[in-house]
Structure formats: structure tokens, C-alpha cells
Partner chain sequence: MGGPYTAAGLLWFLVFVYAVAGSVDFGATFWRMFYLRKGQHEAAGVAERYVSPLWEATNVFLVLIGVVLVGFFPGATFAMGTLLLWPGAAALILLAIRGAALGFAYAGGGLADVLPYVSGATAILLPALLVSMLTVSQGGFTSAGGAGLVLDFGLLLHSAREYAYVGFALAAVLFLSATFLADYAKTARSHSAYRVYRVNALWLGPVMMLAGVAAIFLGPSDSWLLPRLRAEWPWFLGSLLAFCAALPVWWWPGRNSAGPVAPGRPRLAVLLAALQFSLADIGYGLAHAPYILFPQVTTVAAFSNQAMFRDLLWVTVLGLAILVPGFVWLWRLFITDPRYTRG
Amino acid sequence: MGGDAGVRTLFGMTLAFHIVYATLGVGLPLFIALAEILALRRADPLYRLMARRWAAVFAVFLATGVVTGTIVAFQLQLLWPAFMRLAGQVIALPFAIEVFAFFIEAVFTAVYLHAADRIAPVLRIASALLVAVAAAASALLITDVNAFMNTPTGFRVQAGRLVDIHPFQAMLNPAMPSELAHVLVTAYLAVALVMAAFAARALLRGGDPVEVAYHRRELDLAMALAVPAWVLTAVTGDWAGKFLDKAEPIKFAAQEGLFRTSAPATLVIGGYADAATASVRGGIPIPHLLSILATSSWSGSVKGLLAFPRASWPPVAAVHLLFDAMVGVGVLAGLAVVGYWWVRWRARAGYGLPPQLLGGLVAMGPVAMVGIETGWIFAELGRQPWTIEGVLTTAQAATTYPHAGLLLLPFALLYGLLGAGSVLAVTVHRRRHPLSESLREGGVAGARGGGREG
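Structure of the chain above on its own, please, the form predicted alone.
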């Protein structure tokens, strides 16, 4: 595989791997900070232990994320030279500010990891919160570049040259608010469900009363974080959808499998969007719903793909499938959150959680990360054939080096080693410092959990 296809595949593989660690790097610090706050507020040593144990995991994932993020930066320069020339002139500001955000994250991660037991609880919480804020800022600044690629602004092209360049205007591009908000809250939701999966798995295995109390707190905290994260995911998803209908109507039509401009427009769930026949085979049609979602009107008009040149269409079948998969994960996440708190409320006296519910929560961990991956691929594939919408095509942006495909196997092996190494490092650390031993070292083994449950 060479040329443009090889470049796309190589860079896509790199980002697909990096986004897992980037997402965990955004969500874990917030979880740790919340555990520290509860430890102080409730005088509960189990929450302090929880923060310490997950901080060790975060350190491993942060290190892996730094490595993969560095690879992304190098590949941007090597594989996408035309894009980087334009980006360097117009949208370099978020890249520059992100460096400072990463420095803050790195410094206060070091403070938290190496001085947490020697500083006051308030300072410990402050350092954890600064890590969480800096990690979120770092992710949002990079996402802002992607938003610019969707709705480029802050410059003009005149006689093949960039003129009237306004970096702040480019940074504050139209797609920025909705895209950044949606990316951040989905990261928190995904990480909350991953944390819940680990806690649910531990509760299925059982243990002594104090270990069970620890994992109950862990599960409650994760699912409490999931509540606002899921609500905001739905709200920002609706916001992003309405924005797409106005600013990126081709992508919106492709995600919905809508070929003909309609008023009212029917929402089709599932099915195969066949560009050859300009129709969706199968699927579940719901009349008027697409008009409501796109325009907030019962009979609002929504443009279909046939209103645009076929050469400007993305791969419709794949985009429609990816969008449905992303939304499907969001629906499953909502069912998991509502179902958990319903059962938790019904069984609040004895806190008995059925194994079926715990098993479902275990499954939701990887499912949530699938939602992150499908969301990212949908966002990039839906913009094709453009790298920068209306300005630079993907074919123009890619390097002309014909042998990029030769790098696929070496990088695949590298990512396999990095993934296996990070999992092995966490596993070895957990085995060397099992929860039972940590409880004894923390002086809470005989306290039956200490503090208040829930």
C-alpha cells in the first residue's frame, strides 16, 4: 500500500491508538481529583486510597500518551506537509498554547505523584485539579485545530497565497464551541464507564467486606460522574448536529443517509446507505424526527446529498454506519446509567446489585471506548474529500512519498508493544500492591470501610 492510501492508513492507525490514551488522560485526573475531595469531605481513607491507586495507573497511561502524541506530531510533519504549511501560518496558536498546558499537566502530575503524602489535603486536591484542568485544556486545544479544519476561517486565499491572516479568528472558528464541548464530555463519559467496568468486575469477584466497600465507592463515584457526562453528551450532541446541518450540510446528510432534500425529513436508524441507488436499504424510518433534530421544526427542510456535486460526497455508507454506531453507544451508555441508579435506589438499604447489572457494566467499558473511536473516525471520514473544508483536499495535503505503506508494519508492532507494555506495567503494579495489602498499609483493613457508604 503506497501513496495517499498508505499515508491515510498509517496516520489513521496512529491516531486510533493515541486517542485511547488521550481520552484516559483527560478523564482519569478528574476521577482522581473527585476521589481526593470525597476523602477530605467524608474523612474516608478508602477514597484517598482510590486516588492513589488510580494515580499510578494514570502515570503509566500519561507516559504512553506522551510517546504516541510525539509520534502524531512527527507524522503530521512527515505525512501531511501541505497541511502543516498552511496550519503553521493560520492555526499555529492552539499548538503553541497546548505546550504550556502540557507543561502544567506534567509539573503538577509530578507534584501529585511524589509529594501528595507530604502536603496538606487542600494542596493535594489543588494539584489534582490542576492536572485535570491542564489535561482537558491540552485536549481541547488540539481538538480546536480539527474544528478549524471543519470550518476554516481567519484567512483568505488570494492568487494561491494566504492573506488577511487572523490567528485568533482562526482559533475561534464556528465549529469550535460545539465540537470542543462534545469531545470533552464524551471523554469524561467514556472514562467513567471504564472505571465502572473495573469496579463492577471486582465486585463480581467478591472479597472481604472492606474490599467490597472500596469497590462500591469506586463504582458509585464512576457512575455519579457518568450522570452529568451522559446528559451533557446528549445536549452537546444535539447542538453539534444542528450546527452540522447549517455549516456542514454534506456531512450531515451523509451521517443520516439522506439523499433527497426533504421537508419534512425522515430519520432512518440503521440500514445501508447505498450511494449508487441514492437510497437507504433497510433501517427503521421515523417520519418528521430528522426535521425536529436538525431544525427544531416539525416540517423543517433538510438538504440531501443530491443537492451537492457527487465528487464532494464522503463515503456515505461508512459515514452513516459510523454515526449510527456512535449514537448507539450513547444510547447504551444512557441505559446503563439510568439502569444502575434505578437499581441502586431500589436496593439502597442493602446495596445489592444483581450480577447481570454488574456484567453489563463490565461490558460497557470497552463499548464506551468503541464509541470514542467510531466518533473520531466519523468526524474525519465525514469531511472527505477535504482535509481543510473547501480549501485543501486530502490528496493535496498528503506527502507524495510513495512508500508510506512500508511503515505500517513497524508502527503496528510499535503500538502493539506500547499497548502491551502499558497494560503489563499496570498489571505488575497491581499485583505487587494488591488492594488487601494497600488497605492494611493504610490502616483501614479493620475499619469496615470507614466513613459513609454511597
The other form holds:
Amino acid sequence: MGGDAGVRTLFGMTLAFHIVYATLGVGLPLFIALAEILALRRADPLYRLMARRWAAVFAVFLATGVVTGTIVAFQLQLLWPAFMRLAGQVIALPFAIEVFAFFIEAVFTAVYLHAADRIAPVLRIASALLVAVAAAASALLITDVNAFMNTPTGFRVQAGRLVDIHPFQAMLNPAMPSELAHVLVTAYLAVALVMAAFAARALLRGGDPVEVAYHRRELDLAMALAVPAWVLTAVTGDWAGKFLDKAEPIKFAAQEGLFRTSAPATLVIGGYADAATASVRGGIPIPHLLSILATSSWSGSVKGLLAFPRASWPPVAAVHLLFDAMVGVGVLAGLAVVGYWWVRWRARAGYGLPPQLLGGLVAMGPVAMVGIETGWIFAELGRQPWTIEGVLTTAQAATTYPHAGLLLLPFALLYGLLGAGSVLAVTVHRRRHPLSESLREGGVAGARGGGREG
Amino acid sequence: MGGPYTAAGLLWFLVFVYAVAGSVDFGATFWRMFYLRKGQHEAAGVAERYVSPLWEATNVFLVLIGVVLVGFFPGATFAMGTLLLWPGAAALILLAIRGAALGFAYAGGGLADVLPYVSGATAILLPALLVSMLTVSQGGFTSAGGAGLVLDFGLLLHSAREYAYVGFALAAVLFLSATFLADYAKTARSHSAYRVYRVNALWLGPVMMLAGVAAIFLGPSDSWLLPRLRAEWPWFLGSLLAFCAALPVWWWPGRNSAGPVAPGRPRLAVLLAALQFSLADIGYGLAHAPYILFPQVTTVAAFSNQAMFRDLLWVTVLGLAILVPGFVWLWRLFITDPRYTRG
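Could you present the same protein in the form predicted together with its partner chain, rather than the form predicted alone shown above?
Next comes the full complex, this chain leading.
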């Protein structure tokens, strides 16, 4: 890694921390908007309560997302000045549009959080929906910069200078459609599973019938959102994989731990992809599957790493394992979704979800976030040694400032503080406003006598 | 006016908006802390009601400045990024702590006793750091070392000009926020809070003006900036007139000023303060315009390409236009709606 190790670690730490809150910030408003719509359509006060309770959590996580997002925006300039000098000339548009999308999010968040009781219900729901749309838009736009880094277009390099610059073409780069789609739907899937984990934990603890009815609705809503999100995660994942095979063959070969160009190509699940011996130790081989996945044909040819100069290889072993971890989380999420609805369908007449299922769902929450993290680290590591593929290496992009790595400690402390603070704020809020009390205040207790499903 | 100066003008306009909105935002969190400590809960409450819903939208303006700088002047980003690594990182950490303290307060609870102090204290450090970037951009504190541009902290910390700018920034933050909160308190019919902020605005105004004059004249006598500032004197004269015109406004009998209410038309004072700052901003901007960072980065050399300039200009203007109705709505919901401001 060399002299840029400190810079990379610092920025990696910033993003690793930020994307947790960013993902929640994208998914939670959708969930809140859906709860608001259900509250109106079904005239069910439990959904309104749900929206209100999650809005308080959203306020805390959004604040953390905002401040870490501000850090990302300026650390890009402080830590990667050479990257930003190039990015400013070619790919500044999504950055700018992202800020405006975020403006819209901030405006309607203020309205939704601080003026909900003073505006008509329709406007309230519209505000929640606009927050969800604007949050999704800003996530997509910033991911678009990453897509540009993977498949840079819209300019040429001539004698060290950038010429023939087309900012919109750079924005609509080849990796954009599949990468953006995958990032957005996986964010929704992850948040649905996190919400489900909270609801499942509350159900495991039990409570009076209204509380149980409340958490059942919460769990149903989260797992209902998880169904399309999971299907689309699989579809866009396959799409992104096929795209990588064509447009970023080195990353694709590294993620699969494929060293020799093969037809048919074998998929290896897990195992240590050893760059020194150009072979995978261990792992589960499945003949033909990689050809099918990459080329949609039984014996299609897939390029291996040895077809490319060794200097252009990313750290293969890590990339392969991270990729498999991400796919593994996706598979587990699928099992959770299918398992839940199967049990739910079978138990329709009777009642009660088995504690094993609930326990599994509780565990699935953090696992889903691990999937987000591994997916992102894989995508970044897989592009190394480049920051902008084929144009600017990571070593060239990093700041020349000596001892930039010394900033690691203050920022690590900051993220520890923010992480602990956000969890503490949510915990304090929940403790001060326990569900049973909110139900009484809302006049729900007794009135519904445990709800339809009780 | 070529491309570089149009871009610089737009950027400087954004800096102006953030300087004013950010001043009110920072100042309000400081006043809240200050009056919580003194047990004056009405004055503290007025400040809190302003900040709570609006700090996020204000913060986005700061990010917008950064992003527009990158797109219009990628060359400047490179120099500024290298140069400002440490002060920039410090500002980021403070901004993060402040924003988190404001956001976490929404959840309430026992934290609510501590968080105002956190956001208030950081709010007074941040303007000092942010204005230092202006001092640095005037030149004199940088050297081109082996690793590129390096900021000479020792020189900066021993510079009277730097302290004059910091003093000016702090006074301006407190003056602007006190003026604005006086108007806000009046809308909220919070008479005791109005009296408090009115007095603050009255004594802080002259302090700010003195610090401002000191900041201009404490530079080296052979400064490139001073003659250029002098050449823009009509703007500064207009600014001074707006400031002077705002003083008697505080003694005008207001429409509802019967009884125990202190006199004054704070809305007019806010408008005059905005006029004062916009005129001074234009004057300073015109004087500073040829250099983004003196002497290494000129506005023309740091400029991006024509294609990016054109597209980004459209995006920024369109984006700001789309946002206007949103801001109007925010204004009505949180600034002029007595149901909200009266708490």
C-alpha cells in the first residue's frame, strides 16, 4: 500500500461508518411513508404510531448520516485532492445534483418531523414520501460517482490533460444502471431486515395483546417490503455480475477467484484465492455454474486473472472472500424472507411465530448490514490499484501531505462518539416513551382489544 | 465577465448565503447555551425553536459550497485540500459533533441537558475556524514545500490580522443571530426574549464594525488586497450606511409596542443587516476576485472546462430555483407561523 495507507484507512473508516447511517437514511423514510399510507387507508392508529416512533429513530440516524456525509464530502477534497481535481472537471454534476436532492430531503424532513401536527395528513404523507424519494435520489447520485470510477467515460486523456469533456456522458456511464439499481434495492432489503429484527426482538419479549399486534404489523410490513427488495436484489445482482464480466473483467475474475481463462468455467464458493500459486485452496467447486452466471450459456468462456498483467490485479484473496460473503448474506436474506412467509402462511389460522424463526430474524438484522459493508468493500478493493479505473491510481489520488494518517485517531474517536451517541439517543428515547405508554396516549389500548390478529 | 468570474460570482453568492444563514444558525445555538446557563428559558427557547428544524438545511449549504468549488475550480480544490488538511479536519469534527448534538436532541431524554452545551460550544469555535480559511486565502501563510503547499501555522497563530478576522467573525455571528432572534422573538410575542436580543444586537453591532475595520487594516502594508479593497469603497460606504440606518430602527415604536414591550422594528433591522452584509460581500468579493488563494491559485487558472462550467451552472441555477418554494414553505412553517414560534 505504501504512503497512502493512512489516508486509505481513514477514508475507508469514514465510509464504512457513514454507509450504515446512509443506508438506514434511505430505507427508513420509505418504511415511515408506507406506515403513514397504511394508517390512512386502513384507518389503523397503530400504523400512525409506528410512523411516529420510527420517525424519532430516523431523526437521530439522519443527523448522524448528515454529519458523516458532510465529512465524506470534505474528506474527499482533503484526502484525495488529485482525485477531486480530476472529478471536478468531469463528474461534478452528480455531486451537485446530489446536494440538491439532499436539500429537498432536509426541507421535507424538517416539515415531517417538526410540523406534522400543523399540516394536513395528505401533506404529511407527501412530505414523508418526498423524504424517501430525495433520500433515494441522493444515494443514487453519489453512487453514480462510484460507477464513474469503475467505468470512466465522457472524456479523453491527451498528453496528461483532459479533453473532449462531456459531463452528462460521464454521469450516464456504462456501470450506472446496474450498479445504482443494485445499491438501492439492497439498501431497502437491508433496512427491511433491520426493522424486522427490531420487531422480532420485541415479539420475543412478549407484552400485552395490543403491543403484540403492533409489533406483528411492524414485522409484516418489514417482511412485505423485503420480498420485492430481495427479488430485485437477486435480479440486479445477476445483472451487475454479467456487466462486470464484460466491463470490468479483472474485478470479475478476482471476485470469483478465477485465475485461468476457462470454458466451461467452474464456480468456486469460498476458499483462499492464492495469487502466488494462481489457484484457489479449498472452497466448493460447482462445474459450469460460472459460465452460466456470467455468459448465460453452459460452456461460455470466462476470462481469468492470468490474462491480465499482474500489476493490475486487486488483492484477490480478500476480494473473493468479500464477494462470497456478500452473496452469502443475500442467500441468507432469501432464506429469511421465504421462511418467514412460509411460516406466516401456514400459521394463518392459528397464531404465533416460532421463537427460532424470530431469533433468526433478530440475527438477520446485523447480518444484513454486514452484507452492505462487504459489498461496498468488495467493490472498492476489486478496483484497486485504480481509483479511477485505467486513469488514476489510488497512490496518485491520495494527498501528498505528510502524516495525514495521524488524523486516524481523532476521527476514530469521533465515530465512536457518534455511534455510541446515536444508539444512546435512540435507547433513551425508547425508554422514555415505552410502547405501552404511547399506546395509552394514542387512545389505542382497549379500543382495539388486541387487534384483528390477536 | 468571462466564465471564471461568473462561476466565482455564483460561488461567492453561496458563500454569502451560508455566511448569513450559518451565522444565525451558529449564533442561535450559542445564545441558547448562554441563556440556558443564566436560567432565561424564554430567550433560550426562542433560539431552540429556530435551530431545531432548520440546521440541516443550513448545513447543506456548506456542502453545496464545497461541491460547486470542486466543479467550477478543480485547481483550487487541489490546493485548498492539500493546504487545509488539518484545520479542515478540525472543522469537520466540530461540525459533526454539533450536528449530532442537535439531531440527538430530537430524541429527548436525559441527553437533552448536555446537548445544548455541546452544540453551543462548538458553534463558537466553528466560525473562528471557518473564517481562518478566508485569512489563509488572502495569502502570506503558505509556502510551497517539497510535498506541495504547506500552511505555516506558527505564522498564522502570530498574525494580528488572523485574530482581527476571528473577532470580526464571532461578533458578526452574534450580531446577526441576535438581530434575527429579536425579530423571531417579536413574531413569537416573547417580550422578555425580544428585550434580551435587542440589547445584544445593539452593543454587538459597533463591536463587529470595529473588528471589521481592524481586520482590513491589520494586513501588511504592502498587501495586494488593501488597495483593491480601497478601490471598491462605494460598496463599503453603502454597507456602512445600511448599518447606521439600522441603529435608529431599534427605537422606532413598533406596531404592538404598547405596554412593557421594548421599542423597535426588528424585521426592518434584519433586512438592513442583510443589505449591509450583501454590499460588503460584493465589495470584498470584487477585491478578492482575481485570486482564490493568493498568490498560488488564480481564479482564471483554477477554472474548470467550458463544458463542465455550462452544465454545472445550469444544474446549480435550476436546483436553487426548484428549492425556492421549499424554502418559502419552511419560512412559513417555522419562522412566521405563530403556532410554532410561540412554542
